[in-house]
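First comes one chain, alone, set out as structure tokens in the form predicted on its own.
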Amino acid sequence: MNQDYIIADEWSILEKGFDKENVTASESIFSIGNGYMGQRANFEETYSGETFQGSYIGGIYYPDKTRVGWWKNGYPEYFAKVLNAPNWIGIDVKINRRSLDLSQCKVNDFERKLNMKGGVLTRSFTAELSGGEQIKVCVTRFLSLNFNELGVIKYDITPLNFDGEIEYIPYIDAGIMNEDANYDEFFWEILRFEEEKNEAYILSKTLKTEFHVCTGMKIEFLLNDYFIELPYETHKEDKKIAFNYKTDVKKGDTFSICKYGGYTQSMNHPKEELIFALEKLLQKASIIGFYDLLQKQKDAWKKIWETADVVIDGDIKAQQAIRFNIFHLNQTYLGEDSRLNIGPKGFTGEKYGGSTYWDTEAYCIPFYMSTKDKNVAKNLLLYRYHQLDKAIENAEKLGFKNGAALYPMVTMNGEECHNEWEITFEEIHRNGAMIYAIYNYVNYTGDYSYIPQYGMEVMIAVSRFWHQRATFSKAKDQYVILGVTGPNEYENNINNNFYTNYLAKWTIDYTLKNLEILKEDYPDDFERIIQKTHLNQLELDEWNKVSNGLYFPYSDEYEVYLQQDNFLDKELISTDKLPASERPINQKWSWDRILRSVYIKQADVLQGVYFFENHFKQKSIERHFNFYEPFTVHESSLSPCVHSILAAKINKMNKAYEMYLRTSRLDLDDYNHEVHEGLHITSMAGTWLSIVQGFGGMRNFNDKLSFAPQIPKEWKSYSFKINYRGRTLKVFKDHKGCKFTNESDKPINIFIHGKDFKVAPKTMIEL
């Protein structure tokens, strides 16, 4: 597959010419979505090339049962799959009774472009038949943001050397199987078919979960157009639906079918009432009309990017990433519901599963508080709020007692359903993530009010759990964490991983000191705490005593905190030294010869750095930096941003732009040759972070929003607007200043540089 064929635009992704090498790269990449479901780019018509058909619908899951250690105690008894969902899009298309197959057949000017700034994928080619028919092709299609049940396409053919017989057979299948399916099965049951003029409807359930999903669509045809109405014939098999539409069309005139498609389902409505509801809004979509219904999209997407789009000026490539990463993340969540989250590959793809990883709380918040309502980040909040009760189980499976919690490493429902023990069991990190993300939030936004409502349950019943997992040792005289797998995955199994002991020293200190807030300043909520979780003093005595005698290894060789005990034992060779042809050594390597490696697979020691900068010195941040950073391979599309951050904080501004390219550009340039099974939904918050804390230097510690701005010399300047407390600042950088906006009705603090300034209303300073 072609590295670079994606051409750089400001607002577009645009893929001109095609190659059928480039085509399951661009399903992921041109992929389309509303937050409620997604879709990959896959064609309308048949393809008989290689193609991965992908429609997903959000929180619809299946639990497919584990293939490795499932007899094993506390073993995950699933792993949970984004379910492929019916697939609405497909629309047949014959000429002359001859099929059309871009796979098949000779395809000229084929253009493909997913336009960012209006949420719209658009594709046109012409093709030569076996026949000699030439025609041309336009298709758009759109996921509706002000219908999140809605999708729409438009299809227009036209004959350019004939006159002739064209054939429309739109149809609705719901016999997609997944493609990670662990035994092969297909996931659901049909129940009914439905056939009105002009409209299909499937209502299928899921086996073992019973989601029930209504899959309907309804047809229009315009020539040149105006409104046609056409016969047609019906054609059913088990798990499809397809009408036959057949019209003779002139050479030079434009036939277009308009298919309004989508899901109902009972997340969402009574079952009984799913096809009547899908009727309903296919009905009102209908009346709306195609050319109305996209400008209501593009006017959506404009409100979007009022307050999330980052301008780059002077590095095209740069602007077209952010802006596909930005996209990317409000496709695939817009936080008006607390039972969603954001998936690895979000509609993109199966790898990875389940739908929810520690990414959520370490990565994405941050850009979800700053581009929108304080709200969306709260929602992502109460996710893990809903699913504590599953998080306590997940911990007494372990032997966990009175109430502690271990979140899941994967999850749909709150069970844990990751299949690989050294995560499931040993990457506990994850707990600390979801405090850390509580006092993310409270610290960002002010809403100190999410502590006593639903907070505090979560930081004692994960403070418990540090409790219980730390051991006293006889010989340090202090306690420590055995057996665990911080964030460099590429470490199993091995003792007081710093990142890990930090997060649960930090998550009990942290825990302690807001319930004597909560004790001062919130008596009704403390007591209906207390009395809740039965917590008492004694407890908390032996949480301090965790928490003050709590091991970190340090190397006073190095001045550094060690990644694990055995950190030093090994061969401390770098990166550099590593030949491209050994590279990625997850591909390369055993994994026998990747554990005893030096090599971290991602920021792990500098995760705590990042995620704590402000307990640690300059000097101190300096040396970590240089101490680890050489011998990462960045083999997690989760690394880049932490080192571009930690980059630009130290003045390493060529290693924090080398990095912020590669976080930014990770799927249009394909680094780990994997795009093909989707894009890195999470990672790609890491991308807004690297501009927004790294170049922008943007902090927020001890309730002092801060800047320190400095721009790569590869741009001319760039800007950004965050939400803030209520408050719109447009931050602007070029070589020779930067001036901050306040666009709200209310003054705002800021330091900038160290300086305390404050920001009048619709006011600017420049320094």
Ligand code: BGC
Second form
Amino acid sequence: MNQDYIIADEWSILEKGFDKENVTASESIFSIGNGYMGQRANFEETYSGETFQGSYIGGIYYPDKTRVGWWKNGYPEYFAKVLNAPNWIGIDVKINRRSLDLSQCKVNDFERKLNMKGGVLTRSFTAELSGGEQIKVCVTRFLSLNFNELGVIKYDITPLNFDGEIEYIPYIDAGIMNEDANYDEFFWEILRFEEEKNEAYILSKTLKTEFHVCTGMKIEFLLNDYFIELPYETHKEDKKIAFNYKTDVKKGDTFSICKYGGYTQSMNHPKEELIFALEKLLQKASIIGFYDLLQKQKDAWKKIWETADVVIDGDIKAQQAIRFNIFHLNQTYLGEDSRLNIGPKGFTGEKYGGSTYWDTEAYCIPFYMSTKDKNVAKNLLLYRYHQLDKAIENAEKLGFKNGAALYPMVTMNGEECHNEWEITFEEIHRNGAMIYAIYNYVNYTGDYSYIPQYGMEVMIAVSRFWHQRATFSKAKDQYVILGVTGPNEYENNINNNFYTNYLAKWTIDYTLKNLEILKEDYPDDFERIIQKTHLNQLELDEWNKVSNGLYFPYSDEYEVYLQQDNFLDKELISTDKLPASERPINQKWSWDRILRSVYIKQADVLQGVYFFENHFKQKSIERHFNFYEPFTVHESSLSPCVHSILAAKINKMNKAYEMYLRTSRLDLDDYNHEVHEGLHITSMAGTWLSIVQGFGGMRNFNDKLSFAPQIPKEWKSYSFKINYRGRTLKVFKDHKGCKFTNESDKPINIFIHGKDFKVAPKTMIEL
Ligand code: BGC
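Moving on from the form predicted on its own, please list the structure of the form predicted together with the ligand.
Entire complex below, previous chain first.
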């Protein structure tokens, strides 16, 4: 059974009624973020029930000592952990000296709402404490898009049936541990406390990585919306500081605390100025005030939605889901800082270490490229460019030479920090995604200058890796790539994974082709790059041999490329024969059984067919899809979206829709029974792709922007916008036809169902 307590609504995520069972799931689903920092939707007040407290700051990590059963040479020394940061949201509440704790009192009319339109989290309820006191509570919280180091909370309490004492105990607590610490160690050192009138700051630094972080709070009070001043007592513990305010409140009056909080950190400020910078910010916030900050927050989100929104008419759950996905992507990454990236769980949990995976290149870049200015995608590419030296070191550690680069499967700073051999050493397909992303960016934005300026160095280093990683097989008289894991992690140490081999060949060919272009059109850059990389003709000839002689496993019987050598030795039993009680197989089966089975975790050959769809004829796409999808269990969040897109391409709209629902509501309905650990942020980009590339049929091959819109029968219409080379194009589709509106003041050329159209500025064409 999937969960179903989230109420369908177009613009918000809504939960009504308090159920302790849902607390950790909701903490993930209602998470908030602003690209710089993010946090789970933990309650501000004490909660003694099951909870997963989490607050994270982009880029702040700790190299936790590796823990593996059997050490293998080449393993990274550490597994980077995104750090659970000090808590600045805490506000303990006492009513007539009794603690408010939703797990211990009667709760009525509980409503939690994530307003996606405005980027605001609210919660309201009435509670009855053990002394019979009833209170109404309303809480508003947001992480500011305008001041990215700032978070704001307004917490209102109205006594409903009594006059009595209300105590607010706001605090900051730097004694936070990571849930996923390998050796239960505390990763922070507390350096300094500072406190003055209604403000407190704790300066701490991370062990080993020495990131300095200042966490702060500034407190104000309102009675029926008028400011009041209150005396307070300070309580200091070794890692925590709290202020204790109390006052008598009359029945029906609303007593509110405003807490301005957040973090400054040493990636953005000199360490010695962190406290001062946060003081200045919190004071500024208090001058602007809660209501104006809230309005600014809504205005900033409005701007994001102007290009990012997808409107679906006739299916409220689908509408809610796509906005949920777009919303969380924007909460995680906004593209202003090329040192940051998109962790698979964003700021919503610790699993996957908040680190960067190939998910960014394969899934997220197209989303950001189409919904934001091209510099956002460029920053994501530059992130890898700046880590090229580390990727070269990473390859050297494994025995590669001459500037060959292996980008890490998991990283925070460019170093590999995943330590399962089948992933670290074998899942090398990720290296190809780096180059595919460059190609995709240049192709979509038309910004070719990226290649001479940055891209070519990465392309050369990765081509060197593929050349060295290939082995010449005398038996086959061809080059082979041995001992890999493809995207399907349910197979390890296989030979000649089609997807990996295809990317390897394509990377070399693409690099060679662009070297020719640079030689002709960018001779200065060409010279500079040749000098820097010491590339010579002999080496290029060697690359050519590998590319021309690479082997691809193929089945004449099924007329499909095989996922790997000997794939057909497996017992070909499709997933419809797999009882629901045995799924997900990664939780129900032994690993041994998984490895021997035909079941595929996620798109593998089909990932290649998706990337290089223009290399395959329609019939061949159909054959590959029809062969592989029945064996696919979609147990990676990255799987359903690719299948949805390909299913739409081959006119299997029911399948495309089924896969769309699965990708878009993966977390809202908790398909994989793991939402309490955090959300699947990177696959959310895949959800967006399922609409735009899947149903909308958008493609961008060979400098042509094309569409082939279709619509699921369950919907009345849908529309989306894309930013393409400085133009905004709106695409609308219903059951009668489709409309394309060029909202910009430059013309745009598009192909619709293969026919060529020029859409003049500010005009619409209808078909
Ligand atoms: C998938 C990988 C992916 C990772 C992070 C794994 O389950 O198999 O392809 O990179 O999750 O999303």
